[in-house]
Structure formats: C-alpha cells, structure tokens
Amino acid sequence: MKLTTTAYPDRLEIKAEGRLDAAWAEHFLEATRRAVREGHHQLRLDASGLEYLSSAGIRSLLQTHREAAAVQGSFKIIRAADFIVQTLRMSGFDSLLALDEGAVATDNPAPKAPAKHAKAGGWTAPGMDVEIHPLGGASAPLRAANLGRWQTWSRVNLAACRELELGAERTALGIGTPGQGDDLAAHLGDFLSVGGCTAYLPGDGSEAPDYLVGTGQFVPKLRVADALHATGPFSHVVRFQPDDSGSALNIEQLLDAAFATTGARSVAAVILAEIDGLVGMAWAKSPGLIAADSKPAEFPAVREWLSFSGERVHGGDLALVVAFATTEALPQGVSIPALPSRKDWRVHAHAAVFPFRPLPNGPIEMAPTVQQLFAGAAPQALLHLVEDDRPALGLGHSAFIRGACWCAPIQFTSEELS
C-alpha cells in the first residue's frame, strides 16, 4: 500500500493506494499516529485509490478516529469508491464517511498555512511554530514561597518538616513524602504537583514514581523538607512545535519565553511536551537518612545518594515539568539553585515522565489537561532537571519537541504561606 500526504490550511489529507488489510493496517495506523503527534488533528483519508478493505483495515480506521477525537480533532473518509462505502455501511461504520466533502480531488491544493512565529517582549524561537495565548488568569503576580527550607546535603530536621496541601490551584515542587515519623525519614524524595495531581519518587531506591490525584473531597498532602509553591491561575500558554527544520527547544529557551511573555523577572512554568531528551538526577537514598557525620556530597559516596542520567533520556515520551525561575534577588528564606550557563538566573525544575500522548491544539487549560494525563498511564520516572555543560563530555540541557508551556508571573515572599 502507498500513502501520500498533502497538507492544507485546515486539514491533512492522506491518500491510500492499494489494499488496507491485515498486512498494511499497522503501517497505516503508524502513519496516522505520526500525523496526530506532529499536530495534524483534522485528518482526511482519500480512499479513491483503495482496492480492498478488510476487517483489520476497518479496525485501523476506527482507532484513528478515536485517537483524533481524543485531541478534539476529526477523521473522515473522502472520495471513497462504492465498494468502500458499502463495506463500511454493512459493517455499521458509515459515520466515518464524508460523502459531501472532497468529492473531487484538487489538482492544485491550497498551500499549508504559514508558520505562526509569535513574539513576546522580543522573544522568538527560530525553527519553531509558536502561538502565545493569554488565558485571562492572573492579573497580578502569584505569591510564591519556600516551605521547609532544608539545605541540600545537610541533615534533615524531621520535626521541622511541614505539611503541604496540594489542591488544584497549587503548583509545587520539592522534597517530600506522604509518610510520617520513621517512614518520613526513609522515604523523602523529589515531587511535583500540578492541578491537584502529585507525583513523587520515594528515596528508597524505587525506580517508578508513586502518585496522588485529588478527587471529590480528597486533597493530596505531603510532608515536605523543602518545597517551592505558588497558588492561583496561570496567565498565558505558549504552544510550540517544530517547523520543517526539526528543531527543539531546551528548558532555558522555554523559560526565556515565560519571562518575555509575562514581562516578569520571576515566573512559574508548567511544561507538558514531547521529550527530545532529559538531563537530570534523582535521590537514590532518602536525604532523611543523612547522619551528622555523613559526607554524602563527596565522591564516591555521592553515587550512593544520587542517581544521574548517564545520557539524555526518555526521548519520544511526554514530560510534565514544573519550574520556578528568577533573575532577581530572592528574599531571605527562599532558595533556588543558580544556573551556571545563565548569569543571574536561578532555576529549580522537576519533570515527571509519561508515555507519549498527543495534546489538543490551541489554548488548552492546564488543570484539566494534567488531570486527563494522570487518568491515563502512570508516571514512569521523575527527575530533578540539571544542565551538563562539561566540555566534550557534557549531556547538554533538557529539550522538548512540541507541546505547551503555561506560565505566570510570581512574587516570592519570605513568609511560609499555608
């Protein structure tokens, strides 16, 4: 079977020539999934060249229809020969047909819509199609605070760990666990929380994160040794995908977009995007177990406490990233790591990894989108993102191919907000 694609301003047409049977059904499904992944959510199958359609082929058509509908798109069959029309009608799937659409093939198809390069505060993204949508959210900066205030590599004062509610309006990251007492000491690890959904990686050697999802009157809560958190709606969403150059954006570029879009010097950002590659680390052993005489930051002991990605990881999967970034002086009691590659930048970012699923186009809402994500497959990994700019050996920066970046201006306070 031969597949040919033609991009129009409002749809992608796929012309199929040959037999859509068991031998070719998976090939067809892979092609349509790739199209949806690349942002083509209005799909049309030009069936004028189909010679045969089996039950396996019909199943691939139905699966394509479901996957397009899941991202608020559509899939219809146009220019179908009589036997295709009759086969689908007899099978009860004639709803896939669009007999009044595209009856005659277009000799000179309209060109694909031009790339949308948005500018905000002078920010551009070469090689990317970008849209920036105001959300009508925060008109003033969100108040953000540091809770717990544990200093990395020091002994954790377990009695000073604080309870943090992680409801739908709160965005947070840090070191915490749902446990108490001795359980708290053994299980502290990295977490992130968005839209009432919390993923955390217990520092007990677990490879896969656990997670809590707020439902009904249940609100996730963690005991935290250290956490950055802000509450309220986000002001903008930046949608991005590569043009024909196949570019990607690293996390610093997306934070640049957040700074420019909000006009603020301190921002919170939530990124949901297809991964080009992540660079990060995770606690292999709970920092709650650090003793007064421990030297966990020294080599080779650090290998027992931290697990580093030895390469760029999770390419092709989907990342949910929470990041706090600032270019201004922080109030006393607020701590964010410095970013070596950017003078005066401070960035703290965690990423949870999920199997890839396409996102609807346009100005999607953050909380419902994240809640749908957690309602699907469980998170596969959780990393504290870092940059690795070592000469020759460095892994570089975490980067993303296409997705959404919600952002909001924030104002840090030295108060411990409840």
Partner chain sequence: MLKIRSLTKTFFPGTPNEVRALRGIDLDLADGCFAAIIGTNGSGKSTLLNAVAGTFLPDTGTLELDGHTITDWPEHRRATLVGRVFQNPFAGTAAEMSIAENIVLATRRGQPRGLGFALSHKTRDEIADRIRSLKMGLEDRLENPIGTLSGGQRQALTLLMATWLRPKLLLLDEHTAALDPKSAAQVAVLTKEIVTREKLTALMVTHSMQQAVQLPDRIIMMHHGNIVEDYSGERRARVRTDDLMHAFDRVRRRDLFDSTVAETVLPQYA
Second form
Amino acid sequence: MKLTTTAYPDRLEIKAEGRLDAAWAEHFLEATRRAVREGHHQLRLDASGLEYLSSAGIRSLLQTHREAAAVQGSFKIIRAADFIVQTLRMSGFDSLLALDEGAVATDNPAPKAPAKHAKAGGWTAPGMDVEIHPLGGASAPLRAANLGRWQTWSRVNLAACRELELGAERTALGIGTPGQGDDLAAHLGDFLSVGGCTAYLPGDGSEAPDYLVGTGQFVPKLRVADALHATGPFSHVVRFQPDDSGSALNIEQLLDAAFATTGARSVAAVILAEIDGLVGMAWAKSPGLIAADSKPAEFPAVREWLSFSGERVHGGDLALVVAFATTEALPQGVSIPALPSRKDWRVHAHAAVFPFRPLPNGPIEMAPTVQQLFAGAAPQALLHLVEDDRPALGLGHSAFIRGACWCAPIQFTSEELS
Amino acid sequence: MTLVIGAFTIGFILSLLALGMLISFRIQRYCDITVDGSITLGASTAAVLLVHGWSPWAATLVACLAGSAAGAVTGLLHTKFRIQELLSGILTMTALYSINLRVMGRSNVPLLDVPTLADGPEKLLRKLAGGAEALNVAGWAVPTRDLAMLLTVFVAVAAVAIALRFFLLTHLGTIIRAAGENAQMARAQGADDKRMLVFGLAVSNALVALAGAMLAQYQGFADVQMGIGMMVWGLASIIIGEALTGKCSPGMAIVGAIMGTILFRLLIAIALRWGLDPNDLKLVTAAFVFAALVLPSWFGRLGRRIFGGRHA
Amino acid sequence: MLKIRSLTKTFFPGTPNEVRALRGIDLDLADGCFAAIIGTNGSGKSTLLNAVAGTFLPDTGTLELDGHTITDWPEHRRATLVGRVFQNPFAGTAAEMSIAENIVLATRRGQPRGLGFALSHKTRDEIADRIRSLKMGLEDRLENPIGTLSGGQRQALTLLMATWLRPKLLLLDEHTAALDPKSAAQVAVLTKEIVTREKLTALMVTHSMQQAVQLPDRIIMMHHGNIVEDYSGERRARVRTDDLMHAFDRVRRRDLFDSTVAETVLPQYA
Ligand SMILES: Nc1ncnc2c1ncn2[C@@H]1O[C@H](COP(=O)(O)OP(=O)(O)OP(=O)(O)O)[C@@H](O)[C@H]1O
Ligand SMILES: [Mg+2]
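How about the form predicted together with the partner chain, since we already have the form predicted alone?
Full assembly next; the chain just shown is listed first.
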C-alpha cells in the first residue's frame, strides 16, 4: 500500500493506493496517528486508489475515526469506489463516508494555515508558530507565595513543614509528601499540582511518581517543606509549535511567550506539550533525611541525594510542566534560583511525564484537560527542570515540540498563604 | 631378514618412547622437550648400573624412576615456577646433558658381556630350540639372541600398552585426559590440574627412559648423544599412527602409536637400504614432521582418502 | 550458606591499567536461595563468581561456604563444594571425550579418583537415565564426543554435571548468553527446575532481565565492583523488568552526574 498526504488549509488528505488489509492496517494507523500528533486533526482518506478493504482495514479506519474524534477532529472517507461504499454500508459503518465532499478536491493545497491571532506588542515569537487565546478571566495578577521556605541542603525542620491544600484553582510546585510524622522525613519529594491533580515523588528512591486527584469533596493536601503556589484562573493559553525550521522550542522560549502574552514581569505557566527532551533532576532520597552536620551538597556526596537525568530524556512523551518565572526583584522570603544563562531570569519548574496523547487544537481549558490527562494514564516520571549550560557537554534546556502553554500574571507576596 | 627383525625390535623399543610422548604431547597437550634428555638418562642409568653388576631388571627399573624424576622436574618448573612450557623442558633437557655425562663418567659406556633383559627369554628359546644358536624363521636363520630381544621388547610394549589403555579408562586416567584437554573444566570437577600435569609428565618420561634403557641394552652401549632428535622421531611416529587409526579412543591411539613407530622404522630401514645417507636421516624426519604439522588439513584429507580415517 | 565479607580484587594494581574489579563486597546467601546477579559490562559480576570459585585469590576479604572458611582454598578444592557452568559452552566439557566420559567425571566431583574402571555398566545406565530426563535424545549418543553436540545441549549437560553431586553452591556465569533464544529458554527452564528440585543455593549472572525476573528468589545488582541493589523478600516479589531497567538507568545516570554537572546544577538548587 502506498500512502501520500496533502495538506489543505482546513484538512489533511491521505491518499491510499493498494490493499488495506490485515497486513497494512497497522501501517495505515501509524500514519494517521503521526498526522494527528503533528496537529492535523481534520483527516480525509482519499479512497479512490483503494483496491481492497478487509475487516482489519475497516477496524483501522474506525480506530482513526475514534482517535481524531478524541481531539475534536474528524475522519472521513472521500472519493470511495462503489465496492468500498458497499462494504462499509454492509458492515454498518457508512457514517465514515463523506459522499458530498468530493467537490472540495479542486482546492489548492496550502502547506500551513497562517497564525490567526496577533502577537502581543512588538514580540515576534522567534522560532515558533503561535496562536494566543485569551481565556476571559480577569487579568489582574494572581497572588503567589512561597510556603515552607526550606533552605535547600539544610536539615529539614519537620515542625516547619506546612500543609498545602491543592484544590482545582491552585497551581503549585515544590517538595512535599502526603505523609505525616516520621513518614514525613523519609518521604519528602518533588511535586507539582494543577487543576486539583497532584503528582509527587514518594521520596523513597522509586522513580515512578504517585498521584492524588481531587474529586467532589476530596481536596488533596501535601505537607510541604518548600512550595511555590498561586491561586486563580489563568489569563491566556498559547498554542505553539515549531515554525518552518522545525526545531524544538525550549522552555526559555515558552516562558518568553508567557511574559509577552501576559505583559507581566512575573508569571505562572503550565505547559502541556509533546517532549523533545527534558533535562532535570529529582531527589533520590528524601531531603528530610539530611543530617544536621552533613555536607550533602558536596560532590560526590550529592549524588546520593540528587539523581540527574544525564541526557535529554522522555522524547516523544507528553509533559505537564508547572513553572514560576520572574524578572523582577522578589519580596522577602520568596526564593527562586536564577537561570545560569540568563541571570536576570529566575525560574523554578517541575515536569511530570505522561505517555503521549494528542491534544485538541484551539483554546483548550486548563483544569479539564489536566484532569483528563490524569484520568487517562499515570505519570511516569517527575523532574525538577534544570539548565545544563556546561560548555560543549551541556544538555541545555528542556525542549518541547507542540502543545499548550497556559499563563497568568502573578504577584509574589512575602506572606506564606497556606 | 635381520634388517626386518632389527627394524621391529627398534620399532618396539621406540614405541615405548612414542607411548610416553603420547601421554605428554597428545593427552596432556604439553610440548615436552625433556624427552631428548630423559631417553639418554634411561640409557645411561641402566648402562652404568649394568656395568656395576646390577640385575637388568633392577637397572631398568631405576632408569625408569630416573626418567620419571626428570619429567616431574619439568612439570614442577612449569607449574610451581610458572616457567613457559617449552622453556621448562629445555631447562631440564640441558641439565640432563651434564647429568648424563656425570652418571656415565664419560660420553660413552659400552655394554660388553653384561646381562640384559633378553637373557631370560634367550635361555627359554634355547631350551625350546634344543640349544641352537639360530632359529629358522620363514626360511631365514635368525640368531636366537636377536629373537629373544625382539620377544622381550614385544612383551614389554604389550604390557605397557595394555596397562596404559586400562589406566586411561580409570577414574584417574579419565580426569587426566580431561585436564589435558580443558584444564578449567578439570578444576571445576575438583581435579588439581597442576598435579595431574606433573604426574603425567613423570609417567611419560618414565616410559621414555624405559625406551632408553632397552635401547642401550639392545645396542650394547649408551651414548650421551643418543637422545638428540628422539623427540621428533617420536612425534613422527605419533603422527603416522594418527593417520592410521584416527585419534578418537585411547585404545586406538595407543595401537596407532605403536604401529606408527614400527612403520616409521621400516620406512627408514628401507630408505637406508636404498642408499639414504644416515647423516640425512634427521633432516628427512624433520622435513616429514614439518609437512605433517604445516599441512594438517591436506594431510588429514589425504589420510582420510587413503585410510578411510574416522575423524568426525 | 555463603558468606562474603569485604571482598576486594584489583587487577594490575599500581599501574595505569589498574582495575578495581571488586571494591568490598559483602554478601550473605542463605541456604536454598537462588540469586541472580545483574549489572553493566565490567561491573565485576564474573570477577565475583571467579573469586568465589577460586579462579584467583582475593586481595582482601573472607569467603565462607557451608561452614568452611574457603578464602585460601585452591580452585580444585573448592570444587568439592561448588558446581559451575560457564558462559562459553566449550568451557565446561572436554570436547573430544564422549558424553559418558564427561559425565562420569562429574560423578566424582571433588572426590578421590582411584584406579577403578570409570564407566562400568551400572554407571553407564545411571548416566543414561539421568540424561533421558533432559528429553534431548542424548541418551542414545553417550559414546559420541561431546564436541559434536550443539551449544545448548552442551550447556544442558554441563548443568547436569555441575549438579550431579549436589553442590553446596551452584555458580552460573551467563550460562545461556551464547545460546540461541530457544535453547537459552530451554536451559533457563532446566536451571530453574534443577535448582528448585534440589533446593540448591545458586548465584547466576545474567544479562537477561526476563530471566532475572522469572528465575531467582533474589536479584543483586552490581556496579563498579559494588553491590548497588539487592532485591529480596517483598521487594523481590514486586520487581518487574521495568524496575530493573530503571535500576540500570539509575547507575548509568549516576555515572553521568560528574563534578561539572554538580557545578552547573547545584546553584539552581540554592
Ligand atoms: N583476569 C583479569 N585480568 C585483568 N582484568 C580483569 C580480569 N578479569 C576481569 N578484569 C577486569 O575487571 C573488570 C570487571 O570484569 P568482569 O569480567 O567481572 O565484569 P562483568 O561484570 O562480568 O562484565 P560482563 O557483563 O561483560 O561479563 C573489567 O574491567 C575487566 O576488564
Ligand atoms: Mg562476565
């Protein structure tokens, strides 16, 4: 079977020539999945060259239909020969046929739709194609705070660990655990929380994060040693993908978009995107176990405490990133580390990794999308994102291919705001 | 006819050498150069003891013990002091040259009018033949003394061959064979492969010395030079034997080595008869072994075609 | 019961080629415990097994097996207690000797070998019986040189030999690694069968995560001459191949976390 794809402004046509049977069904499905992953959600199968359609072939058509529908897209068969129409009718799947769309064939193919929305004043979105959608909420900055305020590498004062409620309105990241008492010391680990869904590392050295999802009355709570959090609806969503150069977008570019979109000097951003590669660290051992007189931050002892991704990891998967970034002076008590390559930027970002699934196009809502994500699959990894700016050897920034970046202007207060 | 009988007698005597070398070279896969020295050691020891009036049996036995000591020394040099295989043999062989001179006191000991191992059988034959000096064998008159010698060495070789065959099939013999082929495996089965090697070399050189002792008694002298080139002759015999019988079972290898030696001696006797200069003998032998080592596949194929060999 | 205490071994000490192959191994293996050793190439797995088997004497540390302190025992003496199967199918048998002869060697592993006839009819029948249980049809080929068999058949026989007399400890060093997938699976099943039936204490080096998860009671991971993971008891029960892959990943990442990384990353943790 031979597959040829042509992009039109409003759809992607896949022309299949040959037999669509058990031997080729998987191949066809892979091709349509790739198209969806690349952002083409309106799919058409040009069936004029099909010589044979078996039941396995029909199954792959239905599956494509289902997957396109899942991202609010569509999948139709056009220019089907009579025997195909008959076959589909007899098996009751003629809803897949679009008999009236034959006429559109005369359109001129266009490689890409132009960006629909104006970019924020003067900012040109270098390297990316963006659509910026305001989300309607008030654009007053959200109040953001630093809770717990653990001095990294010092002994954790368990009494100073605070409880943080992680409701649907709250966006947070930091070091915490659902545990209590002695458990607390042994189980502190990185976490992030968006839309009432919290992913956290159990702090016992295991790589797989655990997670808590708020439902109905249940609001997840963590005891945190240190956390950044902000509460309230986000103001914009930026849909992004690489421009024609095709090179992946690093987190600095995305935060730049957030700054430009909100016009603020401090932002909270939630990124949900296909990963090109993440660079990060995670606590290998609960920092609650750091002894008073030890020197955990010295090499090589630090390797007992922190695990480094070592290379750009999880390419092709889906990341949920929570980031707090600022270019202004922080109030008393709030601490965010500076980016090595841009000393005027302070960024703290955690990422949870999920198996890839396509996102619908357009202005999607943050909380429901994230809740669907957690309902669909468990997070596979959780990283504190870092920049590795070593000359030559450095892995650079974490980078992404396409997805959504919700953002909100924030204002840090020196209160802790539990 | 004397020629044939002589070839057979020397053939049987050197079969003992070949059997000894079968143990070291083939079973233990140890390239043991001691042979050149220990065959002379056997000859010189036996000769000196005979001259001093020892009984031939005792003299021969002591010669064997001396040979086994030489073999053990080589083995110990290799296993305890980690001297390379060839070098440890060379060391012993070189040392043995002086030792042999010391034992004999000069470079040659003639054995005139001393009793030999063949005396007993000779008496027996005489008695059977009614006191004749020569016996009629297929129309040829053969001196009884020669026949007796042949008979003696034949019995010796047969006894050694049978004993060796059975020994190799005992528990001890089996592990010695295994140790030669795969020392790692032998150790894993609890065998001290180093001790096996020393033991094997001792037995091997005892047989070689036995050959030396008999050779001295047959030739009627012991000479410090007599060992030179013996190793290569032994090797040639083994190679011919393998071509004749294949090398699968220990029994066949033993028979092969004996047959190989005799065939080799016959070929040499014939060659000498045709006018080969005895001085060239060692060159020819060396060339033969060279061919056999360098062209093994060619040789093997030829052997298989001619003898229907049984290599798998 | 195998007890290893602070075992170290350095090859070529004091030279530029120095390799610290074992850096203080402590390991207790209970009677009847079947443990797998996994780890990256060069992590010291074979060196550990060789040290236990006595291929060389360790630099420091002690070894105790079945109540004997075997630290100074030479290899062949340890064979009275230890059965071994090697990675190379050629290493465990004598190729030119017959199947029966090879096996009869194993019937006296570590015992005095006298001048008794090795292959009596009775022994031969017993050998044929045990070989029949392998269901490889080898019982009819007892007289064939073992070198004519396939690698899988040889490994199965080597395994049979190593366990003919019940060893206090069975050492398996990647004993299926040189086999095709089907033979490897066969030998793996046979291994599990024998170890379970005879309740053997065993150490098995393997690079197959699947084998490591399916066969043993305990999984030990080595890295740079140290034991870095030890899955036993409950942890062993829940371990899956993914967890082992993660463990591999962890040690690899740890190696990539060098001082230059620490320099650039630690300020981002302040
Ligand atoms: N006999 C030896 N002489 C010198 N160095 C050795 C020797 N045996 C092992 N080494 C070295 O010791 C280190 C550990 O080797 P070892 O064979 O134990 O690794 P391994 O874990 O078995 O690896 P693999 O999975 O490749 O079998 C390696 O760096 C190796 O080069
Ligand atoms: Mg190894």
